[in-house]
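Presented as C-alpha cells, the chain that follows is alone, the form predicted alone.
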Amino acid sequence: MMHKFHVNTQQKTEIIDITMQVQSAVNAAQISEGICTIYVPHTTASVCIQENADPNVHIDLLNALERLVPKDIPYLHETERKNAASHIKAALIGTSQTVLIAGGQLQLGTYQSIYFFEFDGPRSARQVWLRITG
C-alpha cells in the first residue's frame, strides 16, 4: 500500500520528526507484520533514522554536515538558489529508509525516530512517500 504526506519546513536546514505520521500510516494500512519503506522524492532533502533523546544530536549532525559540505565555496551547480551544497548533503544522508513492522508497530530502537532532513528550505509541501507491505 502506498501512502503520501507533506512536510512544511521553516528554515534553510532543519530536522523534523516524522515518526508519528509514519506510524499513523502503518495503523491505517492495518499491517501487523511487514515492512515500511520511507522515501523522499527530492534532491535537496533526505530521510534518516536517528536519536530522539537529545536534541543536541540534531544540531551536531547539521553542524558536521555544514563543515563537510560548506555552502560558501564555489560549486559548478550555481542556480539562483545556490543549492549545490544542499544536493550533496542530501546525497550523503540518502532518500530512503526501511523499518520493520511487528504487532502493527514500527520496530525502532529505544532512542530512534524517523526524521525528515531539509537542506534547501524553507519549503512548503515537501513530500514523503511510504510503501507499506505485509
Second form
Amino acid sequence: MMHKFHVNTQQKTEIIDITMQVQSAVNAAQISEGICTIYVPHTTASVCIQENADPNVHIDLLNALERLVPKDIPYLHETERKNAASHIKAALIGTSQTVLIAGGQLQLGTYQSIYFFEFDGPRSARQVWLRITG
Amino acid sequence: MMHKFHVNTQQKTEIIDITMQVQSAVNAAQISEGICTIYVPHTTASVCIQENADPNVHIDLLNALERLVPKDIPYLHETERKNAASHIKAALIGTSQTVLIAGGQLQLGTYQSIYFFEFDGPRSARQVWLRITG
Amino acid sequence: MMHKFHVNTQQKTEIIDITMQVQSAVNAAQISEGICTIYVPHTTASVCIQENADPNVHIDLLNALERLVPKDIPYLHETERKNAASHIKAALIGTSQTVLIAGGQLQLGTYQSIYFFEFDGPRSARQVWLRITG
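Output the form predicted together with another copy of the chain next; the form predicted alone has already been displayed.
Time for the whole complex; same chain goes first.
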C-alpha cells in the first residue's frame, strides 16, 4: 500500500521532522524487513536525512543553500512567488530518500532523522508519499 | 526484469523529459503496486524529477549549476572533453531516482516530470536503466 | 537480510571505493534480480556513484565541494570537530544510493564505481548498511 500524510509549513524555508509519521506508516504496513521510500510530490520541497541533535545544523544548512542559490539574483522563471531558487534548491537536495527497515523499525543512525525541507512556504498542505516494500 | 532505453542529446548541457518512456516500461512490467528505480549508468549525466510547466525553470537550473561549478576554472581532470565540471554536476544531482507506482501508474506530483540531465553532450547513445519492483 | 560493513577513513575528506564490499553482499544474498540500497547512517558522510578511471576526478569533486561549502566561514553549529560544513556537504551528496542487480551482479556503467564520501574524518568505524530486495 501507498501511504500519504500532510505537512503544514510556516516559513519560506523550513526543516520539519517527519520521522514519527514515517515510522507510524511502517508500523501500519506490518512489514518487518524491507525498505521504505519517502517521496515528496513537489518541485520546491525535498526530503533529506540529517542531524537531529543540534538544530543549528538546520539553520546552517538553509543558510548555505541560500548563499549558493540566492533568492534575489535574476532568474528567467518569474512568478508571483518568485520561487526559481526554490526549484534549484529542491533539485540539489532531492525528491526522495530510501531508509532500510529491520525488525519493523526504520534503521537510522544515532544522529539521523528524516526531514521535510520546505523551500517555498508557507504552505498548508504539503504532501509526503511512502511505499514500504518487503 | 530490467528495462533499458536510449537518449540522444544535442547540447553540452540539456534537460530531456523521459517520463513517457518510464511509464511505458511500467506498463510492460505489469506491476500495479511498487516502486520504479530510474538509473543512469554515466558519470557526467543524471536523472532528476522537477517542474514540467515552465521550461524557464530548466534554464535557471542549468545556469545555476554552471554558476556553482563553472566549466572554465582549473581542474585536475584534464581530458579532450574538458568535462571535470560535468562530473561534479552529476554528483550533485545524482545517479538515480525512485518513483512510487500505484494502479500501474507512476505517482508524480502535478508539476513533476522525470528528466534526463545531460552535462557533457552531445552524445548519441546515453542510456537509462529501470527496475520495477512489486 | 540487512548487511553491514565498516569503513576506516584516514583524512578529513576522502573518497573510498566500496564496490567490492557491496558486490560481496549481493553474492551472499543470492538474489539475482532486484535492487541494492546502499545506506550511510551518518550525517557527515555520504555514498555516491562516480568515475572510477581518473582519480583526479575525486580530487576535483572534493575541491569543488570545499569551494562551495568552505570549512572556515562562520556557522552556528560549533563543535570541537568544526564540522558544520561536513553536514552541508553530506546533505548535498546524499545518504543513500540504489543500484540495479541483474544476473546476480551490480549493474554499473563502465566508468562507475560506488564510493563512500568522508567529510569529517579520520574515523575508525564508519558504517555502510545494505538491503538487497528481490
